[in-house]
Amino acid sequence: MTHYVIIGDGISGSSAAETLREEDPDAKITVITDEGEPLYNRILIKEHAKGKLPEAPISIHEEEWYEDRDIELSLNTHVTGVDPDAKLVHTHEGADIEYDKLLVATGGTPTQLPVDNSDADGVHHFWTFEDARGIREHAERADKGVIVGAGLLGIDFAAVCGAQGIEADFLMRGDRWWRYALSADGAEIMHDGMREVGVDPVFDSGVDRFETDDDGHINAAVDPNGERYECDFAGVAIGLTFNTEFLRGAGLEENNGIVVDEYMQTNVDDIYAAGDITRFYDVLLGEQAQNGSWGSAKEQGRVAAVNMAADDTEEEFQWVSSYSITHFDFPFLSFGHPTLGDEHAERRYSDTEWRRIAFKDGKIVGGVLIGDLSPQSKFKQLMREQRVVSDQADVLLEQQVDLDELAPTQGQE
């Protein structure tokens, strides 16, 4: 009997657990996580910290799910090593687990700002059910809050100070929100949405330091500029420090993430891994990327998992993940990778609709779309065919996007 064992209890490692018992219903599966409760939905735990919805229909799986499947699922427990050599996982509490193969799905920590009292009480990050029970339990009492982090998890605290009549200041380092997917003309309507609900965008900017009061809660943030702003509830949201410690030792290869294959296999036999944690093999870019949507992890944990239980690798990870956002009056999405474009096509179509594409070697690989949204499957089914279209950029900016209109490819398969 083959044993699986997956450490990590988010929506890579549940879904691998899940496509694991239908494709080898007589193994054994343990599934690991550090978390006192089980898979929750990520996606819906800014609506609870924004007081929108309760904590019910967050949870995904209840304890039961498991049993159901003949899943082990252990909480509240920490790996603390993995002996690849000996296929053993070592627990805190000095449990040892043998597996026959491994997929590690942790996912990552939020990274905390390297400036004084960036661990200050009133300073919340953004990432587990417990995050979010805190940020709204504050945020329903806080008035003025800062927001560190221009990114797409920082404009999740700025819908939650809108939504809990918190004013806040947004201080960003760059000129614009986003800067590495947005122009100036995309991101200022998202700066004016951001205003609309109480949130000022403040450019070249960000924290040089917290400032506490006697009893340690924080009471302003201080800028490069030293510029002070009153706060009594900061959100910051500067990404994530990767969970790897535990695999010190174990010799997998790591380039900001665990380096895996289009099968989503590690360099280490027997050993794969899913999700945020991943620096993976796009074969739509034709090189390594990362993506931490939620889709993306799904569908990762899916495809490790079929690779699992194979004799030989069978399916390889092929993704066009999407983010979207509806804090505001108007939707917003971004596809694919945006930020990896070398060229550029956008156009505007009114106060809250604007349109950008980004091409790499002529071809699509990510964009953004605020506003409209219909356009996407139409440019995902282009980036999954991979086809040169930067030279009729004019088709992919008509507000209605016809792809009948667009010259066949010469020379392309």
Given for the second form:
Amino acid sequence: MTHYVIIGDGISGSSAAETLREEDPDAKITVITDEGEPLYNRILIKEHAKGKLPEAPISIHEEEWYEDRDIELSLNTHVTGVDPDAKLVHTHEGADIEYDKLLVATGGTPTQLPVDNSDADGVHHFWTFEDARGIREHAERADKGVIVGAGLLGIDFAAVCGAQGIEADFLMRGDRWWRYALSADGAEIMHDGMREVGVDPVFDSGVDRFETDDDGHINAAVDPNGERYECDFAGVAIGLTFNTEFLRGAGLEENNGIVVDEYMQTNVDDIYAAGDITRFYDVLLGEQAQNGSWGSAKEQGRVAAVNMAADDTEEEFQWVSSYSITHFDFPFLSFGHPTLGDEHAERRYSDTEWRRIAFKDGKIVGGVLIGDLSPQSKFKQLMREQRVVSDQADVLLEQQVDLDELAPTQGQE
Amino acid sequence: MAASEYHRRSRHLERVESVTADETVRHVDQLDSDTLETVYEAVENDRPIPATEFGLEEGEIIVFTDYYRVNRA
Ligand SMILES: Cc1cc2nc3c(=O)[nH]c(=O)nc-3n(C[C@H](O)[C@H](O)[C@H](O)COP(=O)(O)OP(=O)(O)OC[C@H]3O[C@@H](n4cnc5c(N)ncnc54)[C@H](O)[C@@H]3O)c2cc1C
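Return one more block: the form predicted in complex with the partner chain, after the form predicted alone shown previously.
The complete assembly is shown below, putting the previous chain first.
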């Protein structure tokens, strides 16, 4: 009987466990997580922190879910090492677990700012349900906030401050939010959204140090220009550090994430990886890439499990990811790889509508839609079809996109 | 399909202010792109969702720019 061991019970690990049970009904399956609760909806914990969602609907699996499927779940268990020769996983309790096939689905941990007092009381990072509980509890009694990290998770902190009535300064390094994917036009719409919820974007700023009161609680952030921002709450979202420490010595190829092919196989026999932690071969992009989104992590877990159970390269991962921001009264959707590509086209349609498409070798590889999401499935379709369309960007920038207006694909590579 | 059947099986999205502990909630990023399109169109144009385009469970709440409950039309 094959023993599958999965490290991590986030959406990628859990989706792999579910698929493995379907594909291999007799196998032994073990899921190990260092969190104290089984799979929950990580993309809804921000709604809890905002004070809008109770805890119960955020939980996805009860422990019975694993029992019903004869999957062994080890909560509160931190994996400290992997020995691929002996095919063993070591845990913090000193236990050794044998595996036939191993899936690493351990995601990342928010990176701490390398500045003074970055771990002071009142400075928050946001990844787990426990983090969300702490943020909510503190946000309900905080008055003045500072947010650092001008990316997709930073804006969740802005939304928490907005919803919890915290007046906040959002200290950004460049001249706009998410400068790698948005031009000034697109970013301005997001800045207006922030201002409307009571969060002030501050540009060419950042944090040089945090200051604390006598009890060690944060009371200010000082930016590199020497400006002091008083606060009793801070949210830091400057990126993720991938959880690969326990793999030291295991021989897995890493490149800011675990390198896998399109079948989610690492370079070490019988070890696979899935979810945020992978640097995978993206068959649509034609190069290695990373995704940090729920749908992609779920699909990677499923595809890894199919290939693990088949003991073969049965199914490749082919996916166009999406990531939404739902905090403002206009929608925002980023799809594919909006920060990659060699060409871009963009247009602003109104004070709340903007669109940008990224192309590589003439094909769409990603984009950002603000305000009007109507073309999203058409753009994703063109990505899957790998059609060369950059020379017809005007058609794609029409407010109503009609794919029939594109020149026929005949003769394309 | 008879009109009555259409009405029986179509859905509409109702904006809700709060959520109770026993409700099922999904974020739009958990929907596939066709279902997302359906939700987006329904919200934008305030119209029912045809029976053929589900991927949504009756009673569940979808977190989009507001919270929307999927109801029978
Ligand atoms: C606040 C927030 C908002 C987000 N919003 C969105 C959104 O709107 N849309 C979207 O698509 N995505 C969103 N994301 C991203 C999305 O949640 C992730 O991409 C996805 O959950 C990644 O899943 P995963 O299984 O790869 O990793 P994770 O969910 O991080 O799971 C990894 C698990 O492994 C455990 N682990 C790590 N190391 C060890 C070890 N050594 N031993 C045992 N266990 C270990 C971790 O504790 C964790 O439970 C958001 C994320 C956050 C934090």
